[in-house]
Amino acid sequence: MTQPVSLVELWRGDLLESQHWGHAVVCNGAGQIVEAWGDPEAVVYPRSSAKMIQALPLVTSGAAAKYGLGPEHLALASASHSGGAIHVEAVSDWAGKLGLTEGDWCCGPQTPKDPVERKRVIRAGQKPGQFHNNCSGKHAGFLTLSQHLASGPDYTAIDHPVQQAVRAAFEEVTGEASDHIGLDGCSAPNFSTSMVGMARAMAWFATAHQRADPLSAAAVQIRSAMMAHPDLVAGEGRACTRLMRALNGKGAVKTGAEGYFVAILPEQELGVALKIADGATRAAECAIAALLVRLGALDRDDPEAQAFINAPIQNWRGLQCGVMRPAAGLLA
């Protein structure tokens, strides 16, 4: 098995202080891998890099367009959100649509990341609610389907209608069976998959709009959806929103928990997958960024790119002290 390899550094002053090891694959629309570093079959969580895989059934079964939903509702259903104003919102217009509350969300109450709803929910003496949770857009997505199916409430069960047809779509266009189940931060099942696996997925959702099936006519309504809403995607001063408006509508990007990170990027026919072996986020943004910059995405003098590739690490007087950069050979 091959080890993982040093993706991004940290130096202070002249000398090289912290690596951040990883894996990353490139595939094209074939499925074959164009580039790799460290263990293209390493197998890993792909945890909310996986969203917009879990959004295709709402898609393909027909309860999207039963259910009048837009490309904001699809962006939200592949969404790790801040918790902002406009992302509760949203998702609690849309469990009006249904005629639901927010107790029948499973995906459990969590802080804001967003600072403004932060502050207001921290004056009012309020507690943070689900659907402040960054995934509440994903299980707004998979209520609805469970209603679409006239299925039970208890949407997040791995037996479940809902997760049964997830984890077929994931197995579709990732190509290969799922041998390992893991519980979300959200209390829905994750599959896991090889890290070619997922760049292969990512891949096929940029070469979608190629294919003329009910399935790659879906991806191309979500992967459309997040390049048109990165604010809701994640939010003001998260990478996926800074990146993708960077991106300027020529390609998608979504971060998931533990250091993963994936891109679609359609005019290059490309997918890529990333995961950072110690988890760091910190690491996966300025991985991915650098990737961008190396496949022809995003313009290497880009500030929101140089923002991640040379992002400069600060003392508590605000004095530049250190950068943390891609390692050699990642960024060309």
The other form holds:
Protein chains: 2
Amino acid sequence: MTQPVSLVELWRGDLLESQHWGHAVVCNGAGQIVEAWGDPEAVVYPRSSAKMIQALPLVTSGAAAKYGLGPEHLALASASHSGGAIHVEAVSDWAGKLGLTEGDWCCGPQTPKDPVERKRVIRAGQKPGQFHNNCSGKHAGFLTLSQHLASGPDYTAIDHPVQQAVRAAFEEVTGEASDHIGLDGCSAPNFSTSMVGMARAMAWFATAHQRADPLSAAAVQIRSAMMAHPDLVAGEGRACTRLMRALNGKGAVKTGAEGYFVAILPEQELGVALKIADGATRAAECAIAALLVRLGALDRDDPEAQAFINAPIQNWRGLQCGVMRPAAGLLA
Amino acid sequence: MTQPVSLVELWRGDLLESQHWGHAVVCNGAGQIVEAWGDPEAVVYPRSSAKMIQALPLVTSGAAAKYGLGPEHLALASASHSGGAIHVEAVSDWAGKLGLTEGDWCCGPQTPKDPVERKRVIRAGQKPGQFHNNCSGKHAGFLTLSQHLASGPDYTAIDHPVQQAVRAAFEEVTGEASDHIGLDGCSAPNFSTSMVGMARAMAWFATAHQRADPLSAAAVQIRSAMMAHPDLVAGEGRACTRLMRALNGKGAVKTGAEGYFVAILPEQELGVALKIADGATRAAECAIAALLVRLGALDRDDPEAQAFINAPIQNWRGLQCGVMRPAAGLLA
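Got the form predicted on its own; any chance of the form predicted together with a further copy of the same chain too?
Shown next: the complete complex, the earlier chain at its head.
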């Protein structure tokens, strides 16, 4: 197995203090590798970077149309949101549409990342709920599909029709059988694939508008929804939201736990998958921004690009101590 | 340069999801390498793992004795505390002893890690203060020394007598000139050293009771203070506190930012320094616990050892998804 390669460096003063290694693959619409760093065959879980794939059966089944779901719902189904008021209210409305309550969700409660909502919960003496969970929109999608299929309430079980449909879609778009099934943070199954499998899937999303099949049509709907609602896919201050706003409709990006990140670039007809081997989100954000610049989707001088590829490391007094930046060879 | 080696693995189901590489060195009292992983000559900043060294001039100068500082003060001077009530009150009392106020501190305000105090601050509509900063005890030590030396208020400047004294102590116990000076999170200078330099310094602390010189006598006082007050050195639930309680007076451990960790083991007459190359604290905690077990300081079956070397990865519903554990070759 090819070892992961250095993708991100943290400098403090004139000394390289920390370093992140990983794998990254860029694929074209034919599923071929255009560029790669580290091991394209490394198999890991894409975690939440797979959410737009997990949302495909919601659309192809006809469930989304039947329940009148719009782009906001598809963005939330593909989201790792911050649990802010806009996310919680939207998922709550969606539950009402299904005639369900928060207790029907199986994602577990999570302290919201959104600072306003987090403080509000604490000040009100409340406990975080399941709608605060960053995956509550994905679960709303699962529950919608489950209701559409008239299947049982245990929608995160691997043999449940919802997860069987998700697995089929996942294996279809990655072009690989999934050999490992992990239990995700939200209790849904997460399917493994190689780095090239995931980059291929993202390139398939990027070129979906060129094809007429129902799965590709669903992919266009979902990627468009993500690009139209960057605030719902993550939240204020979050990398996905900031980078998609900067991409301005020219691409979608999505984070995943343990240092995963993907990009869907329709104009370039490319898909990107990257995994920081140590699982660090900070490095995944820096590396995906570097690849967006490298591939021409984002201008190098764009303030949001600079914020991630030339990221100041500040201390408690706000003084700059150092910088995080892509390793040589990633950016250009 | 020797590359860092795999020290910690994260498994999700039957798949290795993430991996942490790093450097670790064990030295004996003669300053010789007993065991090493990765590159013993790798030069980095030990960050807060150097706090017991930074406290040495406070004692050797006579300042600690003059101001009537006890073991609690020396533990706080060596602490990266959680900003809990016990820490804030102790530092506040210390300020009173010096006739100073929070505004004289230069560490900057930090949201407390302590969950009780964090919620209290939010509920009270307050902002975190400088006494909440994890380094406020170290800065209390600096300010005490500065007052003792009748030097100026800019005690974090590299040419200030306090920092000159710290640098001299640091270079003395590491046995190396420090070639890089970083600006730390708390705005104090942080001096670079090699992994072996830091392991040598920790072994020097571990064997300090065998020597009669004033610097060694100060080291015995400081390490004893850390072991006597694990709750002041970090806080409830924190690795330093839990591991020192488990060591039960047989050793001191200290975390540092960006994946550093050290151990002082007087019974074994050994010192340990480790750096997770990617800067991950979770991995540093796992690796230091593994080394404590390996070196005979902690029983492998001790619940606190198990909590770090066989650490369950749980999801939002509390279900176990995987495990974090030392890589083969580190534990035994």
